[in-house]
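The chain below stands alone and is given in structure tokens; this is the form predicted on its own.
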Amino acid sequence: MNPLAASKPLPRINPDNQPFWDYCRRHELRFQKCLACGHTRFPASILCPRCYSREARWILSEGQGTVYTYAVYHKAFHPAYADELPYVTAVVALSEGPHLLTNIVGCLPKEVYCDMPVTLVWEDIDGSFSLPKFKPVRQDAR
């Protein structure tokens, strides 16, 4: 584990987010699918966006999805970051439906390009939160 991980800025917890981050503690990267209209989404509601049902449950995702966009970060925006310059913040588009807002690792921030191919890994901090990432599903650079 990295030594500034600690003091890095985490999600802030509520009532709605809550299961998520408890699913993601476990390494299972969940997300409420609608009863009634088949809607998966992220961030995680009382109400579906579409057709406002209450009615939802927690789907497991396979961990597959693309690069929908990325920036590549040379100046850290919090301190704790200084020591991983460059790093990649991404949106991936997940195979589920849900865009998540990330990380790319395991490869060089040159490689990564949009729809990309990747797959998930955990960032695991203090035994306190479990971070979902994603690393190229071939290490191949365009």
Given for the second form:
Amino acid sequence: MNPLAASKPLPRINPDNQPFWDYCRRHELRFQKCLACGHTRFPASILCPRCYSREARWILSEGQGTVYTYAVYHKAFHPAYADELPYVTAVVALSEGPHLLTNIVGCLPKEVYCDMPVTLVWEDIDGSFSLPKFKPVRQDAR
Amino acid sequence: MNFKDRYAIVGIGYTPQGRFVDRTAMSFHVEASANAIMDAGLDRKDIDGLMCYRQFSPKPGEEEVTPYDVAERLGLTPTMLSQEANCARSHLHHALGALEAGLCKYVVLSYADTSLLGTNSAFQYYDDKAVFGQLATVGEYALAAQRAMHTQGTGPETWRKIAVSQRKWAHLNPAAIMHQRPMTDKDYDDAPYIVEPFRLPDCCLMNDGGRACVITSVERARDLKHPVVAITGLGQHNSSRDIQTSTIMDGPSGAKISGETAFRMAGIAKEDVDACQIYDCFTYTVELTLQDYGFFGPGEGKDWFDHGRIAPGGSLPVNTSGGLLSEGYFMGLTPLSEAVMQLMGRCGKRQLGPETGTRTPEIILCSDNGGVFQTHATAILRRL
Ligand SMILES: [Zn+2]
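In place of the form predicted on its own, the structure of the form predicted in complex with its partner chain is requested.
Expanding to the full complex; the earlier chain stays at the top.
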């Protein structure tokens, strides 16, 4: 294993975000949907910010969305990212409603644009974590 | 509650600013606060409130600063101590609330840091976003700016004018960290991207140093040595949305309601403002703040910043010390202290008025902003 890759930040599990990352490991992108008012929320929280109901169900995302915005890192703020420059961070607006900060992969940084349709791909870090990332939906998708 | 012209900023404390490997953040807090107290002509025994801005993570070997430790080193035993966590920007509201409630008569507000770029805050992103390489504040503001490029057509052409204009102000300020480091349009265009769409000159400085001020009632201010600079308008609004969930990253940010609140209290219109000191963590922050304050419509900044409007000699000077981009980073105290010094007429070569071919200021609009447009505060200062 690349020693630099190994030193990248990993999710810091706490009781709030543990279900999210547990589902990710099974390659399921899930968000909490309020059983009282129907609002879908992310990040995970103990109650619904709209109606304060604590009853929620973890709904499965279809993994389809658009790029709400993005940025291209040209400087490594952590040594483990030096080999990946330039890389793209993005906020993806999912069809279920939530916005998710993630990466756009599978294309060049200059090919990314706001409102670009994207679809979910999984990146397995190691046995414990999988990261939900997104790639362009292309007519010629392979 | 209406605080209009009831409270005044009566002293400003400066310290050396730049890079000082032999100094602690504590030493800058103490120096800045002591200088502010002495600048106001007060004695330490007068001070009964001490509020510290956020303490960035201390560098290795340095303890985290807390207000009571600062108070001890200043010989204070205040009625009130406070420190805001992270980037809430309610300091002035808290200070004026404590004065209004009679808890305090003289409140010191202090900020200090030994940031030494790259050793602390830029690396300490522990949330779930860090696993995607979202590791620095510049990356979050870049996301916001990119969205505004998409929805409003802003971009580097607008931001270049802000960065270059502020650098011209810094050239008139011997204490500015970027003093005698002129920047042309081409210098801006040739600068490297940090996180695209931001280049290096779009980003504020990170530096060592401290800054402080003293706040009291206008009545007490009249007995002190400087011209009275009153807080004539005050506003605050906090969208409290992380960049991941934000839908206000291209405006209107909290600046809109905060600004409207402050203008309403002051009973003035934006045409009455002689100059602005705008919290400028990034160039885009200046654009969005002025846009949300109503100086121009969405995306119109490209033309509005033309013809040196905000530069020396311009019709609406902005960030006349050089600002966070070119003077030094002291959170909201960079803009606030510069507004006070300008209204007191103590700014030397950069003094607004005949010296710089600008209007002699009576009213200056200041902003403070925290998180990624998660918090916003507005203060309008007036020379009485
Ligand atoms: Zn609900």
